[in-house]
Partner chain sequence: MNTIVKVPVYLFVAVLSLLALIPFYMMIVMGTYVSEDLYTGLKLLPGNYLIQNFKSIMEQNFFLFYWNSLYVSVLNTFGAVFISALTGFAFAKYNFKGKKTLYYFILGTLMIPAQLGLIGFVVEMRTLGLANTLYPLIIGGLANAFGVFWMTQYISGSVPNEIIESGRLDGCSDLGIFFRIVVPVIRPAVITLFLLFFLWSWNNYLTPLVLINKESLYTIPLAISTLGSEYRTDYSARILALAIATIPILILFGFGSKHLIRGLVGGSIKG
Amino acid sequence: MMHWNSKKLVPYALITPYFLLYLLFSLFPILFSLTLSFTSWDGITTKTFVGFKNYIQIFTKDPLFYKSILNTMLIIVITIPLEIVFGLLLAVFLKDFFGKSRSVFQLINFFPYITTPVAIGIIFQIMFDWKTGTVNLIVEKLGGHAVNWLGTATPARIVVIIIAAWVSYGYKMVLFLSGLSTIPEELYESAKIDGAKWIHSFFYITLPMLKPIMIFVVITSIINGFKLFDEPQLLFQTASQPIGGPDHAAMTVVIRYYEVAFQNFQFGYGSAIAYSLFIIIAIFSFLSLKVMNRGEEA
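Atomic structure of the above chain by itself (the form predicted together with its partner chain):
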């Protein structure tokens, strides 16, 4: 279709830097980690091939792995709906009810997403401090009892969930705004002429038209949710709590991975954890894609 096809090598030259860098610094480490997952290795002494032993141990004899998977899934199951509801409502409200002031509110609500996780860990540690934190001061003023947020299991989980949802609802808002802008205005106008109220347009036009972006948001949220590490790690580190929080209540899979690989130097076992996580992510992404597409056929 284009006459410069004769210069056949040009496109290959253009994509070479990408693939070269990908092979060297992404694919090679990924495959290398795969081979490591079948060994027992501390990174220094000689590797010993152990076959599937690491994987067998992960799935049959590692209660902390299961705990970290369950923790992470619990966090995901609660935060993703929260982020979607807040992000979507905010996007729709800003688009439909706000004029020029809209960009200011967009920016403000995007702030948490762009803040260094280190800062978030430290700020929330201070705000949720048992003795002096703002949150407990407010709780006591309202007549409640101070909660040891970061030192007991369930409150620690709640704080991590609050942080995770707070950090990324703004990012979801931006994604939904971009999705909203692709919906033709005529649809809303003709609905209005037919006498539809705002709420009807929302349920019968906006939501169905946002379906592709919704699928994108859910899948990427699941993948990103399983990668949660920075904020809980730094939250409990600055609060002088054990890694993964009290009683491992907020130990995510990646925190477990970090502990095994880079604190205990079990490179082989750590690699096997990473691959186990990858298998689980793949299954969940596939399942949620199936479920959401079934909704379309119905």
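Note that the structure is predicted; figures quoted are calculated from it, not measured. Whichever C-alpha set is largest while still superposing within 1.5 Å between the two forms counts as the rigid core. Residue numbers count along the first chain shown, from 1. First, how it differs from the form predicted on its own.
Relative to the superposed core, F286 undergoes a C-alpha shift smaller than 2 Å between the two forms.
The Cα position of Y18 differs by 2 Å or more between the two forms after fitting on the rigid core.
Starting from the form predicted together with its partner chain above, please write out the structure of the form predicted on its own.
This part shows the chain on its own.
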């Protein structure tokens, strides 16, 4: 009887370390930061409970928070359609015209996604340098004037949008390729026999069949867009710019959180920003899901 009980306990003993690590490194930080968001704490002195004061200040007295939200939403609204269009067209192009030899092109287009953000920040800083950058050299060769890309607000936003779209379109391409592999070839062959052209198959077979992948891509792109931090932070940090770039034009919500929590040491207020961001992401993800599933629910 004793031997049987020991065998029954073995699975629980094997999964216990996972749950202990989860409690220690995932659940505890989540709950700790949530309680921290209701306090005022600089990391050294005693925490002071302030209730909802941090949240009220964020939504009523923090113009930089609203600016970071608008910057982030602007980047998301422009980059997500770009990433989806380029990723989808590239995936369809590779599947239809390159067949089994597409692996090399897949790898080349996936490189930006796996490149370290530090390298990306340095490369784009060199490319968009006002005086010696490659982009301005091309602009001047074409008869234009050099642009201070990293020193003025609107061009700085454009550079961040280019980086964000360039980094992620390869990842979208891989997701769409996986979705394309699940579409039965018989559908395309039947359409071809009925006289459908490639463009008709794309709109009436490929796009409808890719709807589940499209929903996943849009939702995860929104979440990742609101989490954007590495590229703009490194780009303007190495360019000796103020945090968030000129006039805070490239300050995302996470950069605002980083500034408050780890530069101003306002950990309570920073935690409140983090949870405010969580609420915003949840709302946008829910609305996006409702809109994209509207046809099926009706």
